[in-house]
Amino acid sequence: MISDEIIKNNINNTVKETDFSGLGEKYKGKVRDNYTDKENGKRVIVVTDRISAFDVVLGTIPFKGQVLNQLAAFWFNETKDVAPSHFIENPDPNVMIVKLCKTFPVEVIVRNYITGSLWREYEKGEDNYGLGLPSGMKKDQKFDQLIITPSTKADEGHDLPMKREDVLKLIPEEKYAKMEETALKLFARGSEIAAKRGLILVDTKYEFGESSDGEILVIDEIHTPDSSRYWIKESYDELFGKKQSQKMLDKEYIRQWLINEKGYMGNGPAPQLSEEVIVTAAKKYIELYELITGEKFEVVEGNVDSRIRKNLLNKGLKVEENG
């Protein structure tokens, strides 16, 4: 397992933002910097080390971008028989080259347990998805069957809950039904692999796009600690019975620290992450990578920006030398 010292030595060696002029038109997401090359029908995605919670960027976590990018590639390969994706190749640990497609403006969230934001809404008596959940549920309780809670895909600010009838105002029903069907199949595969690794895939979000020839593709990332919630399987029953928080290996650690230690849920100036929180978060990301893939995480130290630039140039991509 990676040492605290290595993480601390790389706290300032992270990628917060990129400016690789020449790759194409840039779009900055919460975590990814996207460069669109319309001429070649491709997009270069640079996964930065930015960490966000409650849709607010809080800073950077060492090696986070590498973990997310390599895990996404792992999952795209593990699910390619379930659903086609936009993935083409990884020219760098933090970079993915993908097929260009039109993004659907909805995130499809599959949930197997009531926890996180859904639990907080349930406690308030809110039903923002029109699901009619049964009364008397307990925090972290498993649903009788998987549920889907779609949300808006916001360019800035908070993603908002949507009811299915609202989604169908934006996306034709046959296409959204295909997205729902694919999301459930992907979740089943993800749960199967996670269980073999001693993990529970609690919930996750999927994003979809449409290729130029009309094929619906899985895009962005799947089953990463930024898009998914994971718990340790062997301790679930005991902790649930004691009404204690589950052992988690995902971004929820950051959310809980913000809520419980700082009273922050996305409104107002974001608190600064402490060194302890940064180190712990990095270790959780890396631990999850190793658990899921069964492989040791290969730490790539040094200036990340320079390495990415070099690898893109070696790939023959048009990266301006001076950024």
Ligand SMILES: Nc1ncnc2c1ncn2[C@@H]1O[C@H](COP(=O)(O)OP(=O)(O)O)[C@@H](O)[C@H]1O
The other form holds:
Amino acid sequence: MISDEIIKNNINNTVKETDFSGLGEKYKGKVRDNYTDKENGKRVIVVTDRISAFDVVLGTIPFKGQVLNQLAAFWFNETKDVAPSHFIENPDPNVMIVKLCKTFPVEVIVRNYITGSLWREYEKGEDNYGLGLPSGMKKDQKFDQLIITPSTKADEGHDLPMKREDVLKLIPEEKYAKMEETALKLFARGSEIAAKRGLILVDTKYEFGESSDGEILVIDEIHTPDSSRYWIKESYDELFGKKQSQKMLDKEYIRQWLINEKGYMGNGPAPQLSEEVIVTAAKKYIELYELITGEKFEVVEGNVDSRIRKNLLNKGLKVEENG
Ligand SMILES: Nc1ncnc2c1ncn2[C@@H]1O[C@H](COP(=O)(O)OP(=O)(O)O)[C@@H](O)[C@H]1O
Ligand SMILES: [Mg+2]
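Mind sharing the form predicted together with the ligand? What's above is the form predicted alone.
Everything in the complex follows now, all chains and molecules, and the chain you saw is the first one.
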């Protein structure tokens, strides 16, 4: 396990934002800087160390970008027989080069347990997805079968729940049915691997796109702690029985700190993260990486920004506009 000291030493050695205009048109997402190379049909995704919660960027966490990027790469590889993805290669621990796709405007969320936002809606008697769930379910209870809760992919602000019939106004049924089928298969594979590592894959979000030759590909990231909820398997039954919170390995730690210590739920300016919170969050990300992959997390010493630049240049990529 990584020491607190290494994390503290790297607290300012994080990737906040990149400026590689030579790679193509830039889209700055909440977490990733994306460069579109239309000519070659590629997209360079630089996974920064930015952390967001409640759709607000809060700051940076050392090594988070590397963890997310390498976990996504791990999962694309582990699921490539289930569904083709946009993955091409990783020129750097923080970078993924992918096939540029036309994105479908819907996020496909698969859930195996009723928790989080779905639980909060259910508790209020809402059925925003038209699921018709049975009454009397308990918080964190497992469903009899996987369910899908599609959401809008909002450019700004929060993603909103959609009913299947609304999705079909945006995506032809045969394509959406393919996405649903793929999402369920991916989730099954994810759960299977997570279970071997003592984890429960609780829910996750998938994004799909269409490649230039019309193939539907899994895009974005998969089964990362930013897009998924993981619980510790061993303690599930006991905690569920006692109506206590599940032990989580995901962004929930930061969310709980914001709510409990700062009274913050996404409105107004984000509070500053304390050093303790940053170090703990970094450790949790790295812990999850090692648990899932079964491999030791490799810290690369030195400035991350200049390393990324060097690795991209070594790939023959033009980083600067006039370079
Ligand atoms: N292969 C791809 N082709 C086109 N767009 C993609 C591809 N993979 C991911 N994206 C998009 O790139 C962005 C990734 O950056 P992110 O930080 O997640 O942004 P956001 O704040 O919009 O979620 C997302 O908007 C995602 O939909
Ligand atoms: Mg995103």
